[in-house]
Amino acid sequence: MAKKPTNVSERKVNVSTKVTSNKATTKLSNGVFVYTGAISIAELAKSLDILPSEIIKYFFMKGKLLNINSLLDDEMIGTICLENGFDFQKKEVVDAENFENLQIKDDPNDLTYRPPVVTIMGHVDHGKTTLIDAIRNSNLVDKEVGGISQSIGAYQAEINNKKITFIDTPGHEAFTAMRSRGASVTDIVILVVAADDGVMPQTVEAIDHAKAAGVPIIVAINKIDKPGADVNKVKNDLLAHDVVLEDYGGDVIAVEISAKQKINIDKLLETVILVAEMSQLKANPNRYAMGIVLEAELDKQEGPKATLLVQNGTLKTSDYLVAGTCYGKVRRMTNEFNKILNTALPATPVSVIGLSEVPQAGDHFMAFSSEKEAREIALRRKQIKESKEKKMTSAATLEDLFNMKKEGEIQNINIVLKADSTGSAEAVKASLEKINVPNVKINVIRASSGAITESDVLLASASHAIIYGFNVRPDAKTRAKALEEKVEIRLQRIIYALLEEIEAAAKGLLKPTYVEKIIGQAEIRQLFKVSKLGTIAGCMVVDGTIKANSPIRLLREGVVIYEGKIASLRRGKDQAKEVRSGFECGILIENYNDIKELDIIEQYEMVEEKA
């Protein structure tokens, strides 16, 4: 019997961590043809001990002209195997450079309890950092600018001899991207809601991110000691956002606390341990470390510095790391108190120095046995990333959904829905959820009223979702962010057109004909009333170009309030054919005078798109 490792230095890796070849392999065993990669007719014929001409003839009779070197897809291979009395099985081989996709199967005897990773989320100033302060008996709040968290912090606490790892995600709207990263690595979300303030915009965003990540939520109703605290109102507000507490027959636990007065903190932590035990969180410390980069920066004195969360295995000083497309040797490893560590077990957050460059937050990392191996894998990952960036997007597009459905791959269509009113948002959401296509689920991860914002774009990017705007528009800054994040924004004004488009994509029948292209936006800065003409808008073109002959729509706080045409476009006293970004102009809208300062005049054209 093999000796079981007695300490973390005797780590083992149950998967190959060498850079493997992409060459296909085949094997016939007990009547089952096992293969990897793409197989040619010659290779398949040799493995099955049949003539290549028989395979070529079979496909010729099916209307396909192939030769001995033609590569066969999985369906073709399966057909030939079954025709010749063999079963077949394809094995997916993951190269070491794609280590985040490794399917690791640990011996159950090697698995041990690991601490839960808990993300604390909520609206700004609802007491998230004060809660961590109470848990750690530290004084984090005083160290922060204005008492507001400005970056992701990761900390560990020990309760009843069991550790819990906390990630403090900033609650301010400007840090939505950090909040989405927090949700992607966490086991449990503590949603902090102030009892005197109730559910606020960032509370709803936090709920959306937690649901998108598919993790259990524990609600901490904070500030119960303050005058005006209304716990029941908080519970009812949460119910309106599909967070059903145990009091109302749901499965979400709520704990009433005061982080400042340290009331019920122990009860909250016991609840975390209870939920963690129900989730049976385990990891194998006897392997090379794998995990996620939480945050990274370039330190002027120490060079590239990264905050890592070890998710499996044990990280040691002197290990060689690949993080994203960077590599290096762990020269120093410290915890949140800046204490030097030699080892970091699963669910431990650490700060490391020694990488070749600064990785990106959200990158996966893995430890390897040698610098040469780490360097080769990092270089290969960089090449793969550059290649993918040229042809792929991080979020889904409707055309992607159509193509994946045709190939039988798609199961979920994630949608972020924004509408001109709450009623419209709920109506469209209800209609979308009624679409019934076999093996396809329409998942509306956010449905709310108001203009499409950068927060919506970040959520869509994190959730591989499409944004649909129903009678609302994004501004130029949001469109630029969507372009940067490669998030598709689809805009509709008619509910049945929106539903038909989604249903067609779900069924694999999408036939796009025309798409809308925004050509310019002008902000109304002044109003001039002329008795014979009406109200002239004194505008500044803030994006693109405004033309005299294209249709326009009038936006007020991102919501469409009128659609029509330009009756007159002027630069100074002269008529103009077009006015470019950065220039002022006067616009008279045909048959419409109800305009206000700061309204946006948006111009668009319909462009034919090939199916």
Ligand code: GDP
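Rigid core here is just the name for the largest C-alpha set that superposes within 1.5 Å across the two forms. Just so it is clear, the structure is predicted and the values come from calculations on it, not from any experiment. Numbering follows the first chain given and starts at 1. Compared with the form predicted together with the named molecule:
Once both forms are overlaid on the rigid core, the distance between the two CA positions of Ser461 between the two forms is under 2 angstroms. Taking 2 Å as the criterion, Gly198 does not count as shifted between the two forms: its C-alpha moves by less than this amount when the rigid core is aligned. When two forms of a protein are overlaid on their rigid core, residues whose CA moves 2 Å or more are considered shifted, and Gly450 is not one of them between the two forms.
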The other form holds:
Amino acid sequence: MAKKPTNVSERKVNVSTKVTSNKATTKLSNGVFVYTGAISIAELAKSLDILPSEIIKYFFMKGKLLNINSLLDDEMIGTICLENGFDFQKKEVVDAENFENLQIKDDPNDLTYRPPVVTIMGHVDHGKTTLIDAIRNSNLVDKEVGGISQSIGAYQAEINNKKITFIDTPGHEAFTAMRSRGASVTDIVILVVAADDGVMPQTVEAIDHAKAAGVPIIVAINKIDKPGADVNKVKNDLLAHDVVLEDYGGDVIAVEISAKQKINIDKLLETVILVAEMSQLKANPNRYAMGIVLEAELDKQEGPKATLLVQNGTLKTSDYLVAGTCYGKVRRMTNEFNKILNTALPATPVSVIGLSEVPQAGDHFMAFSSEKEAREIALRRKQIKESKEKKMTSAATLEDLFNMKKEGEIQNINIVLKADSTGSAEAVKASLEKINVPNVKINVIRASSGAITESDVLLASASHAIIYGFNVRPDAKTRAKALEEKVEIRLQRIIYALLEEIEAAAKGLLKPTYVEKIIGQAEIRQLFKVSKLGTIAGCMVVDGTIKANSPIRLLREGVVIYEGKIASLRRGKDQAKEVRSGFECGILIENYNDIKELDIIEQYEMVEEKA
Ligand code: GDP
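Go ahead and give the structure of the form predicted together with the named molecule, now that the form predicted alone is out.
So here's everything in the complex, that chain up top.
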């Protein structure tokens, strides 16, 4: 297929220049119902002059339970209009200031192939960095320049005249950070697995992240040059984690490589192109650019400097930009070779100078044709952001779900599940997936054994999930992270109580419940055996306060092994009522002596939680 010439001077502007409000509008004229977005049953009934109960009844007969305030999607609105003898038309009004939610509908004739954007993930030491270097050194797009000369967070490689954009930071931290800010950048994940080591914890985490994001995986089985390489073991390990390779009848392609000896690197890149072509990645170069801020910093000489990934459209020097809440003119645009570019096509990463302030990584950006427009939109975005920040309390809590449900919204409940054993994780997961509530889909995006960790919090934050600990708990650091990321962690000990709680939330029937609040944790540093008394735990209170008369539980590597009471709490020789964080104390657990160094004694109180 001949490539369509890109005529940048004829670029389309994405949005109407008018800064509009968010509210959906409707109008009925000459038998045509014109609307702009989701509306409630009450609003539709009023516009069409019919009874809301008729609409509710119609959907009830179709098995959908809605109420007068339920929001209707396009299909539902269309159906009701036709049922009542009206034609309908959706008018596209886009809020210029809300460009991250812009649904671009390009004319298929304007679309051309764009390079895929790839992130490399895998366990530490499996060869991610070595692979990045191997690709950088042998598949440069610009053969003349002899090497990448500035780090801009992404770079392009080339195979058989086809480009591939690589995100520079391997691992899932960057990937997750972007996703939790609502920015999906990656089209394909290369999962590096060392053939001499097999699937390891971070491999599994990477699989979870790719799956939660719905991004296809290509497996690079690395280090095949090593004597201990066992490719079949890697394949079987992957199968055990639901990554089904082609050999096993699945659709995930694996390429056996050596990043160090540069074996099969081209084959891996050809596979990336193949998967990209299957994914039909397309963009319209004939419009003003939009995309994501990959990195940004304040350069001492040049001022705010941002790496942008153009996702659609073409970015040109002298375009006006809004990135996050900053704006400015593209004064200079360079690629990873520090070469000045005048235009950047879709999937191109560029370093841009000219913004008024430093945007944040993960911010969306859009180009405009006039400075006035860019300035006004940036200002408006700043106001909206500030007012949202005031209102914002949490990413996803059970209470939010409950409230959304009350308002009749259809929803996904994403859950990260940690349990005391793989068996119970699987059992709880299976039971959760059996919960059947109309309009609600429960997705368990991770189910594994062990303590709740920061990695769980990151995954939950990126996927707007709730973390459930079944007989396991987070340590103080993880709890702090959850607080920072506004991720809710709920702890349960009994399967049916956990299932009941989720089902109740899904049905919008959450009752006030008692939840436990962790008030303190002490780490056992030393054991003192005292005849007649038992084993006294010499502890350091590492978080909160330990009180003499609240219930405790004993944790070993995050797993609950005993629950009971404190028989005696001492500071030095004296009995203490409570001991605060940073102080040492001696704890004797009532009727229990099987303690070990590094165990955690955790204390909690049951507090009423308002629904
Ligand atoms: P990362 O932590 O995943 O980025 O792993 P690195 O790229 O830093 O690689 C870890 C170690 O494995 C380094 O010592 C590399 O030289 C080595 N390594 C990487 N790829 C290969 C390979 O294909 N073969 C062999 N023999 N060693 C490799």
